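Only one chain comes next, encoded as structure tokens, the form predicted alone.
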Amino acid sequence: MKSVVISLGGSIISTDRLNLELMESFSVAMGDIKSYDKFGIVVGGGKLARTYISDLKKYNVNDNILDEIGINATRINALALTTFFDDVNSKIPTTINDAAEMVHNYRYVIMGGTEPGHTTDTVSTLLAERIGASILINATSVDGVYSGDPRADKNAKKFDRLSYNDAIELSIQNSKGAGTNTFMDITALTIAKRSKIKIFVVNGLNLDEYKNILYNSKCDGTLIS
């Protein structure tokens, strides 16, 4: 069985609305790939969750539950992938076990959050080492990993590839301070490092570039390795 892992970014899922247009030409990009047999998508909570947390933070409500609301959103936007897709789960798993049984029976295993303290990129990279998959695609908004935030900064450098220790010590470096944002958090790298998971880093609105990283293992973005 030939699997693979895909995290869709909520930033590209879930932005003012609902992203439906690239839903649906994302699920007829993975229905014309032949060369592996299942898929596991892990997808993001995006503006959805995004609002609810930001506005609820005004009235100090409990981190924990902030966690839980944000998880819920990134479930929503599953079920909501699922309805343009065959082979699928039509119940959205709670847990990485409940994934992995999945698998066994659909070519589609689309899913969000699990659990507080576990970003969908963490998610992303447990299902992958459960199932056996060597790539996993990091579908964002950015086209790739850059040595500071692209939209800031017009002197970040793009990085063709990283080691996982180099992009872990980035990741750290680019997570510290207020308000800032990092393209994968530490748990998921570690979690790709000791089970040799390969990770590219695309700009997921370009449906080419899953295609040529799972015929041609290549990218236009950041192969982490």
Ligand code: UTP
Given for the second form:
Amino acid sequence: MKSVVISLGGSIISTDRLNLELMESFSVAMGDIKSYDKFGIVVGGGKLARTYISDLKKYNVNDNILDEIGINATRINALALTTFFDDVNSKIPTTINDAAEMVHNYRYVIMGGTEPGHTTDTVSTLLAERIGASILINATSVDGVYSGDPRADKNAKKFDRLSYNDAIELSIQNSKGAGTNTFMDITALTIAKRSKIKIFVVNGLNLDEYKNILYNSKCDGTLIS
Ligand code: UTP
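So the form predicted alone is up there; where is the form predicted in complex with this ligand?
Once more the chain from above appears, this time first in line as the rest of the complex follows.
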């Protein structure tokens, strides 16, 4: 049984509104893939999560509760995505254990977050590790991993390949300072390293990227291995 995990970043799923066109075309693209038997799909919170969290932060709401709110946003987005698939779970699993059991029953298992203190980056690597997926596709709104924020820094360089250690070092650098955002959190990269899960960081709006990875193990983004 060959399985893959795809992390669909909130930034491509939930912008000003839910990106239903992408959800539909993504489901059609996945339906065409014959090279894999099982698909774990982890969905981020996007604008839905950010709006609730940033509004409630102004009222000094406890971070643990803000994380719970973020988790619920990811699960709403995950449930919305299930409606575009056949042979998929109808309830959103709340733990990796439950998701792993569902993988026996469905070709596609779609979930959001699990518990406070991390993001869906970590959930997706834990799921990949658990179900024995050797590759993880991290579908984001940027076309790979850069040395800096490509939107703010015109000199930022895109990496075609990164070792796990270099990716971890870069993630640590990016995480310094309040309000910073990194391409993938350190825990997620550490889990990928220990289980040798290859991570493809790609522009998730480009459907050719998924096919190229799943058939040829190649992408126009960044491979972390
Ligand atoms: P995301 O995984 O979408 O966070 O979860 P993110 O990476 O910060 O957002 P994008 O994808 O880059 O836009 C949204 C929020 O939900 C909570 C966290 O607060 C996270 O920031 N969350 C999510 C958890 O606490 N635990 C989880 O397992 C998942």
